[in-house]
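Starting off, we have a lone chain in the form predicted alone, written out as structure tokens.
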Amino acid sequence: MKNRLKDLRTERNWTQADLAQFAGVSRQTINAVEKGKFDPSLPLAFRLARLFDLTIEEIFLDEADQTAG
């Protein structure tokens, strides 16, 4: 699943460790999500959306939807 997490994080000058602390996960989890190696759980996706004051859909992009059109 593609996402805008790295761009959103860097816009705020947050490190992966900063975001991980705010979201209550490890830095390795943030790294894996940013690189698309791990899809976040729904609770984590909601926490990230709240941190950035965005909807989940504004952060995470369903690749199937992008190729269907």
Contents of the next structure:
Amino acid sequence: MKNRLKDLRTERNWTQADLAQFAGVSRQTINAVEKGKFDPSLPLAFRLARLFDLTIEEIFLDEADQTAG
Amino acid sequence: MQTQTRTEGYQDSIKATFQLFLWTFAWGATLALAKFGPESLWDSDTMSWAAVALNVGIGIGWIVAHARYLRAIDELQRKIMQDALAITLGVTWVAGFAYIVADSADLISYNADAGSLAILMSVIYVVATAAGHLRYR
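With the form predicted alone already on screen, would you show the form predicted together with its partner chain?
Time for the whole complex; same chain goes first.
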């Protein structure tokens, strides 16, 4: 699943380690999510959305919607 | 911000990892005691049974610690571990039964023991875990 996590993180000058600490996960998890290798659980997606004051849909892009559109 | 203080999960995983390490070490030590004690430390069936009971008791603690570890680590680490456990179980199952049928047909001369099975499972688990970490690097 594509996402804007890296862009949002760098806008705030956060490292992957910073975001991992804020979200309560490992840096490896943040890296895997940013690269689209791992889809986060719904609770983690909500935590990330709260961190950036955005909705989940504004961070994570449904590829099925993109291909349909 | 509330979420910026969420470091407990990571600290819990470190604590659970350390506890799993200690339980694993204790289980290995009691296994060695139960295996080599009768040969070199005592000459008593009661002591041997006590060593086996201690090993089983520590083993139960190790199982609980492993379950706690899987609950404490974050979701990607848990997926890597669960994949590694699934691969370990699958390979052991398939290889084990292949060995049994091949042995019963007198196709192989090597006599495997329980130690061989434990070594096989350990190697597969370590390799599968490392492969999982590389996959999500």
